[in-house]
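The form predicted on its own is given below as one chain in structure tokens.
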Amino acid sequence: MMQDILTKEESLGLYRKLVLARFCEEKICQEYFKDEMKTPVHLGIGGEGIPIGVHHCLPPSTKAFGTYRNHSLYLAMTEDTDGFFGELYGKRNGPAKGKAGSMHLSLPEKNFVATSAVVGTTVPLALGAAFANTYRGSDDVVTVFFGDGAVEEGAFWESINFAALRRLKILFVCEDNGLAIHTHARQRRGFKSLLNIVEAFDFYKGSGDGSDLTEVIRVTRQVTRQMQDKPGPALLNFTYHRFLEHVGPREDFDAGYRQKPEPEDIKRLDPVLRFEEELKESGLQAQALEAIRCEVQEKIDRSVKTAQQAPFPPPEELFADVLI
């Protein structure tokens, strides 16, 4: 039960982050076809509960690395809607001054270190950060988020091998929608269970339904306690349903590679609706939740207007902050 693991204050804070991530991406869907955002967008509607729930369980000093489907993680760690939309519009007020776009968001001062459009590439980067912590004698944790398609990359297996060998405090988080673009896991994998294979590497491990924020938190806390008691790496595998197309703001169920969920299934697959129902069952009033939704929407609307009116970076910024 939610009330067994979360205080009222925690629950409302988590709901605010869920709504913030969802409303930001819904705003992208509304604005994208005006062609003012020049960046490809990989939207994570349906998967918000995973980064938000995992991040909630980690110390503030935790460094995080992500994939190109990174919006919910960025917003969970920073709540920076001004910089978020500034970057999507390619404007100077973005955290990378408009040069990173959607797929390479980062904000190192908030410990959101790097994301990348290339599958699996931030996994060894996170490994290096965890090794650096050990080298310096730091007790900090590193976490890296990746999709299930990254599990077929050699860098993933090399990284978990080294993490196990050196007993690094790194948390690998697989956001598992069962798809690598349009290809199902059963068409890509010669093994049956990722968790069973990882167990052979002397890992802590956990899994659950990523659409259930409460379950994400429960499983993450269990694994991170093990990491604290006896340092070592861990892997979490959370399943979820990707509601939109691989890249872009549309649905793509007409493409034929998967079926659209029935209305009765959406309440189970949607982490926002699911957590909202839990909050109501725990006694929170609908008016309190509506107030949060209104406040978040106003914040997003202001940030979009700010981004639209912000200047583009000048030409001399093209090669600034870039190693060449």
Contents of the next structure:
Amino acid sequence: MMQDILTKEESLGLYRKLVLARFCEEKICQEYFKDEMKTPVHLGIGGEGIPIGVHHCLPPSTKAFGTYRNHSLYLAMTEDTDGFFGELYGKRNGPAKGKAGSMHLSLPEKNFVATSAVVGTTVPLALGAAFANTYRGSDDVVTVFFGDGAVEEGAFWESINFAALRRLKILFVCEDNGLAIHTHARQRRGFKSLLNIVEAFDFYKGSGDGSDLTEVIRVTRQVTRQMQDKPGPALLNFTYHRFLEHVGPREDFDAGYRQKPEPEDIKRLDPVLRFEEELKESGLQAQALEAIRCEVQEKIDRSVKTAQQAPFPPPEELFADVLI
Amino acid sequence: MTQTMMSYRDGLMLAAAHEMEADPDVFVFGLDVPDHKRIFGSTRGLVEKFGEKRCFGTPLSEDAMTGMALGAAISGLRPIHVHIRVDFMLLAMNQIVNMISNLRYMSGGKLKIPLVLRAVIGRGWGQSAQHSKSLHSFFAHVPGLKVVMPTTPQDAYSLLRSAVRDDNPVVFLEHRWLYDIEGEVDFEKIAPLGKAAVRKEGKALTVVGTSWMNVEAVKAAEILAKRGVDIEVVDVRSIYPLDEETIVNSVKKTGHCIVADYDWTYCGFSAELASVIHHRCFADLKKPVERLGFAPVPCPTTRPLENLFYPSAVHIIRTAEKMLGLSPTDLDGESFYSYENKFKGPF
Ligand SMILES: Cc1ncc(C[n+]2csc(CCOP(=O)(O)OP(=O)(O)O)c2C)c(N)n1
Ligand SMILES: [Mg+2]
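The block above covers the form predicted on its own; next, return the form predicted together with the partner chain.
Time for the whole complex; same chain goes first.
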């Protein structure tokens, strides 16, 4: 039950983040066809609850690393819609002045340290950040988000081993949509259970339905508590349904590699609808939610307008930031 | 008639299909090779025709899959390992640079490595720093690898067939924008590895181009031809082995040379080529060789900076004008990046 683990304020804050991530990406879908956002977008619609839920359980000093499918994580950690859209429009007001685009978003000053579009490559970086924490005697956990495809890379297993060896406080979070582009996990994996393998490395572990924000929070809290009691790494595996194509703003069910979910399943697969339902069941007024949606939509519309009107970086910016 | 109009992607696809028909030991594999997008169409039809035994996808495991290709090659098979971006081949650099390139030498010439590593390179659409490189200079730096960059559909077809038949490891680099180019392909035509091609004859100046830069160079030559300036365009085609003769003959004739490379210039292939040309054409050169390439930075996402990152026909024209002492050509009304207009993102 939601009420057992979340206060009313927490729930509303989480709802706001869910809606923020969802509306931002829906806005991208609407605007993308104008060909002004010239950056490939890997949308996370369906998976928003995972980064939002995990980061809700950790203090703001927690460093995070991610992938090219990073919008929800960026927004959950920063709520910075101005910078977000600035970057997607390639404008000077983006956090990387347009150099990063969607695939490489980050905001180090808010502890969203780095993302990468080469699969699996930020996993060892998180290891280094966790190493630095123990080195300095800090108690902080480090999180790293990756897809189920990243698990097949050698660097993933090398990182798992080192994290276990050094008892690093690192939370590996698998955003498991069962797909690597168009290829199903069963076509790529010669093993059955990731969690069982990782457990043999002496990891804490947790798993659940990533479409259920409350469950994400419940499982994450359990595991982070274990990590605080006795330091060590953990792996969380949350499944979710990727509503859109791998990259881009469309659906691609007509391509034939997977089935479109039935309408009656949508309520279960959509983390926003699902959380909304729970909020209503817990007695929250529909107007309170509507007010949040309106406020968030206005914020997003303002940020998009700002980004559209912002200047591009000047030519000399090309040569800035290579080395100090 | 063996002559047909086709796209570069179809040239690649047919070369693989024809080699697979001719030799049951040839197989094609790599991440996403058999999905419905088929590596931008370049592996279309292969799994239907040859089955999953000879055309298959892999886990995301570039390092081990490259080692597995090498193991298969030294066991007598002829793998074609495909990477949708050369940037991901970097995960396999240990296998490529410590194993594939060395193993024949270290076996005293006993092992044979008939292996093709296909990879897509270059500019797509807002692809940023991790999906945009070429890296031919990296690969060609290492003894024991052949490095090929086809520009035309004919070369996509003929050079891939030669690469598959070669008993050496061949890195085969295909620019993303070239995939849509259409051209005549003659199936009978053989293009041996290690031969350059003159794309356009001229007397005033030689542009030696790699990959996409040949498209830019031909465009530059067309524009300069309107004011009577005759540019010769030489397509290197094979980075290693290098056809010095064709390049040197051209530069001896024109006395001016621009190396238009599609890579960073520092410690790059353009420096290698400039050195060869200075050495062999010293007495014939009227000006030092000029080099064009990527800006010396990681590739940025935002369009105005991305445009500045990549070399283009305009850079070639402006450099040629300076070398030949010409006033700047009025470029208003000229259309550039013609293939980009056809190209639709996001990949
Ligand atoms: C090392 C590497 N290999 C291949 C690719 C091409 N690629 C991009 S995303 C992707 C699938 C990754 O799937 P997953 O890790 O499950 O993440 P998801 O996209 O499902 O979030 C692949 C193969 C890449 N970017 N990097
Ligand atoms: Mg996935």
